[in-house]
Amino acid sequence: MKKTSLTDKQIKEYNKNGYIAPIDILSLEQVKIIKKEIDYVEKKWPDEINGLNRNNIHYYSPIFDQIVHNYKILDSVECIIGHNILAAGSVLFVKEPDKKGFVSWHQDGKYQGWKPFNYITAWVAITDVNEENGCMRMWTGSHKKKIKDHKDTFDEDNLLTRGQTIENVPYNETVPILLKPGQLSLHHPKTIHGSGPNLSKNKRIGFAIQSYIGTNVDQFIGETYVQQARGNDEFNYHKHTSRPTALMNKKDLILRDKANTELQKILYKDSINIGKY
């Protein structure tokens, strides 16, 4: 099997603008497969798949498993954050057609609790991604900065965990992230990003790695469930976790649980709400 990675245009432009897209990862017939499992999952067991429930469903899927662990993503995280790669959560995100849903400004790595900032998100496009559909925009170079302060909202639309939102973030510095299906964007935990409502008449689909960390990340507030993408975890940080074999396992959804109230206990720490993501 060839190794594939990014090139050092893409490595420079990534440490410059703090995101790079777009990289080709799945094929048509892999993207095909995937958006049976959604459509199947969301008919047979829609509680399932929506509300706080989008989060890790790659512990009970297998087919979003080898998401998660394919190689190809892999290799290009490898060359930003290194051989040692732990994978610290997923989320589906669904954009339904004519809806109001969006995603406000914000830095991944506001609430998450990790550190150092040695980890960086996937997000993989399972359908067209693009303006009218609500694609990510990127503040070009926000990632070299502070993390910038964030106001809960709670805004009903809001596809955050808490609406967490950066005010006045200068719209004409941000770049549309445009992706066709089965191809790959990775971002820093400090690039300020967000997307807007899918004004289209189709569903909007990605599916975000959130996050690959090194094995030299901890977690300080509270404890995060891994699995080992790739290498050794020297530090053993956080709890390791099994792979799944078959599709809504028991097991596997009592580990998703736990790993689910884990997370809510991170994003909503000192929170006077908690949000129905």
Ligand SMILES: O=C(O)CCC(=O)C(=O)O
Contents of the next structure:
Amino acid sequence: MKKTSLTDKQIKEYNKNGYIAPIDILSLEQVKIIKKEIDYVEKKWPDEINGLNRNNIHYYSPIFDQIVHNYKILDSVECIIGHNILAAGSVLFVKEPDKKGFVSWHQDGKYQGWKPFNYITAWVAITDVNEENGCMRMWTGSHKKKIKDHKDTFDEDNLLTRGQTIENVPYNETVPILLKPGQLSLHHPKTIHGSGPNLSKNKRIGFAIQSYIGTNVDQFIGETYVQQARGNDEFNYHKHTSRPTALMNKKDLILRDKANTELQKILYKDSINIGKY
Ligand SMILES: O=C(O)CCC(=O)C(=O)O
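What I would like now is the form predicted together with the named molecule, since the data block earlier showed the form predicted alone; can you produce it?
Below: every chain and molecule of the assembly, starting with the one above.
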């Protein structure tokens, strides 16, 4: 397979800014199949794709599994975190047009429990993503700062677990990440980012592989379930799992439940509440 690595310029840009976008990954034909899969699951098994179960749908859907193991995404990710890559989770971020859902300013690395920060969030646009429908905004260069204090708000429209929020982010230093369906953005776990509500008439959908971690990344709060995405795991810090062969296999759902239970313990460590996700 032809390598689709980032250019030196793109890698420099990532290191300077803490994110890079857009990167072409999926064809419109592939995007259509993914959208159809979401519609089908939402209709037939709504509980398997909402709330806590918006996490790790790639464990039971071969179509989402193929995104997580897409060689083009992995070629780009390899340029940043190295050849030995684990897929350590995914989140489907859907913003309905008639709801107020938003994502407060935060750093992914705050509650994930992974160290060192040799990992990355890969966010794939399944619809057009723009300022009107609530694209992500990144605070350029913020990945060079320390992990900041986050205030847990548990705001019911906040799409983050605890509604965790960094205060006093200068909006004019943040940049919108505009993506067409099938395009990818990558961001560093310390990059401060967030997104506003969807003011358009259509759904805004993003699928985040959160995160691809280097095999040298350990977990300091709980247990992370992983799939080998590329290379070898010479550290063996995490629980390795299988990949799905058909939609909604019982054994895959059991695995997804175990992974999500562990994820919830990590994300809500020391929290006084448990949110929707
Ligand atoms: O989908 C969004 O608007 C935000 C997603 C996000 O914060 C992330 O993937 O880290």
